[in-house]
Amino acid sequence: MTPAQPPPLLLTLGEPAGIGPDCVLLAFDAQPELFNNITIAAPRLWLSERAQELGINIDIVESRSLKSLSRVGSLLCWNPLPEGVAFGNVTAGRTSASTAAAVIACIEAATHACLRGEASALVTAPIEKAVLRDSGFDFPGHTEFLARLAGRERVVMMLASSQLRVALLTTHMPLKDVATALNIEDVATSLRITHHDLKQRFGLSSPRLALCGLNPHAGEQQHFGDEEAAILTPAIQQVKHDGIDVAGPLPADTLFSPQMRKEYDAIVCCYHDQGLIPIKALSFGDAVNITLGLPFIRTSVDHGTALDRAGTGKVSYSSIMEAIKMARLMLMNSIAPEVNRAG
């Protein structure tokens, strides 16, 4: 007996007029064996008109059906998009308020699909932010609409690649607020949502983890701040409690050295840029968007929507490949975990 297909990934294209279809139909020509079981929740406009546009020939299939999509060597689009939702003609590289809806539409549509059970993950592709939010889209990005349609209080942003992983306290806030947003409480809901899925969807038995500091030299001892010793602290020895190994906090400006981000399997970061620039600095093009704390597998590209080099093909596809890996390899490991110290 043939076992039954699994439910397929889901992949949304974001900005269409940015580099996600781009980067999907680049890397589909390149490695069309990748895409088995995955679907693209987009209309197959506006992947038909970016191959046309790059010069790519490759046969796009749609359906208005999830469940009736299946054909070898072909890209499949689903589109979810209900009557009356215009998605019209994309122009690469120029953003337009009429295609947003369509944009917020095929990811909802998406996420309720894993939320259900129909889909097996989602990876997403960079969306244009001040477009949506013009258009009253009120979310800073996705990781805090998935959170929203998923019912989730909070989730945790984490980027990772072979060689780090990082895991964000907050996300996307100006700086001066970062002090104020932080709690005890949030802080160990974060570092355990953080240490849950490392365990469930990585494989690892007993994560190890740190937490950066939010002062320089981690306060020291309270001369440059007391956050350390007023949040971070309590919230460490709270989760400490239920045995997570958690070091910390601790100075940031060493703890991403080659010699001690090797001791942790992530290190969580209190704001965003300060996890930000250490893993693209080691890993641009290649690190994943991952939100934990969701109750199914999402990844994204670690890059924006470049819509400079949209429709010019001279743009790395990489970072889509390493975020259907990445999820497959969470699925994989959600399904049978094994210990993995090697990213």
Contents of the next structure:
Protein chains: 2
Amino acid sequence: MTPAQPPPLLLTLGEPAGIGPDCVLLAFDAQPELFNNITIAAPRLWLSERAQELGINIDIVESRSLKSLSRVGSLLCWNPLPEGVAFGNVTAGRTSASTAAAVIACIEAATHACLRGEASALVTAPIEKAVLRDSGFDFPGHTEFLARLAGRERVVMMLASSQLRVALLTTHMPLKDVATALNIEDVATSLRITHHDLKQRFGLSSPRLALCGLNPHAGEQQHFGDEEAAILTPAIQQVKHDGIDVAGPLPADTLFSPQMRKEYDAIVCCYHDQGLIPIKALSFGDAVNITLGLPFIRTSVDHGTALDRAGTGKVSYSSIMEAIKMARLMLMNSIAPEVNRAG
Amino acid sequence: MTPAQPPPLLLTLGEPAGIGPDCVLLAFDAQPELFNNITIAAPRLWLSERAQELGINIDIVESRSLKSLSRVGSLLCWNPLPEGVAFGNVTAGRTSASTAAAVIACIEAATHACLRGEASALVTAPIEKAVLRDSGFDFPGHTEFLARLAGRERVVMMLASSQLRVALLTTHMPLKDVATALNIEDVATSLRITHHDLKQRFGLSSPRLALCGLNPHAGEQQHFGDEEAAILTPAIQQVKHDGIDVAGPLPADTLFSPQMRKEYDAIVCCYHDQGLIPIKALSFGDAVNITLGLPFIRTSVDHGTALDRAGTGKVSYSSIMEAIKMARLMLMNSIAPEVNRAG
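With the form predicted alone in hand, show me what the form predicted together with another copy of the chain looks like.
Let us now look at the entire complex, which starts with that chain.
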């Protein structure tokens, strides 16, 4: 590695029985130059066996040390697993409790490398939550796990495409619990994180945010709910004092119309489907999941493990490519090398 | 009127101080042939004064009887107001309690004409609910008022565009109340109404429906809410016994992606924004509001009264045109003349 070379981007495979390995292999096969300075944080075997199944002939290099890896035209694997962690016996399409510990250990090792500044960003393929839960993984998903590892109390899930950026105030919870999960402090914190990261990582000098109302027509002057008046408006007023530009709360149904969505750099949504419905309607396959509020850049695909397609070759790898491109774009636009300062 | 001429379509202006009159006048001015066999259920004055403000020169004919109206190239008004109902003094942009009774009376008269078979369909411009409420109008909106007049306990709000049709299980209520508002019987009834009207009024012989889950990822095997298992799935099973084709409950965020939405003739949504966000994101200005389950055809614009634009001429009239075209299309596709049978 030349001294000028920045630290590599790390990519984790998620569930090795899912389509994570397929997407990486197919994307590398189609566009090897996209993987310049990318290292896969996984045992080589998870990729080499799947490559054989798919009939893809790729040079895959494994090292036990992240720093020593560099070879143009090869797919680079850093195997971070301590000796003794079982990682073999992956059957495409069939999850197994035997790999759960290794899956978690790879994500952990990759995250710590980012936190130490030995990697510049993290790109993740999807995990199979049910398998990990049975092995004691006590997080609703990747995002919450990474937040814990980084010691951050609150992070923000964003989905971004060429059409739209949406940020979520709440994520994976029953719809009936959303209203009670909102409070002024947390909403204000999420608005601050979104504003901060749009400046810090997207290179926007004056980000324009809009906040969706929770209720239909943003409550229509409290005829259909009062969370707009009781929570959302006070949170907006709070962050406006810090010079953060937030419009709203605005009726969510018209906010995603073509005329309105282009007015804002990100639309902050009260709940999962309020943000994910429009971005997937407008940009399916092209949307990237981003975690804001971490001390490093993290992007992810917008699809699941698709176990039934693993090993079949019938997989779209556009989302992993978009996740990689988004991480690179964010690195390029980052106004200060936070990842190195954290090291 | 020749004997072969079907009964006219009736159009109500809604709030006369809003943009309803503007939209009608501008649309007539741009495309008078669209108004062939359309009658405006309103006093002529509400249109003629606005026409003057807008500088539009149109022949507007008023009659006190619906049946006698017919003149090519003129905008026809049927004034259904009983003598003594005040309807004057409309100022563009300024609502007034003095016109509330007349607004309600026009909608009532037009609805009764449809129920008697003297009109073939109803197209409505937006009302200003706050003004009507203050005058004792005790309905969340048009839809519920029409249902009451027609003696229907349950109707279904649909929005339709060239891209998508969405039907709603609940409409104007706080988000936190949606989960408890759902029950198996009502969901099943809404699915039946949607199926019935897609056959009856859209000419689809075997409508394909999909039902959205309420919770993120449709609850992900009850990890995020149990309404899918407790309410939505049993409702689907119930209507499947009647031969109704309904898929779901499916994760709402992916259901509106281009690949999936084209598989269905309508997507049934649990709440207002779940359906209105995607259709307005994909088809703003082109979406038409339709009430299913009434004994007559009713369409409406997808916008509000926009009081600040009334009388300015800066108004898009595409939505009223789409609402008229949709009503005509539904009339053409109706497999049995229910409106006449009701007469």
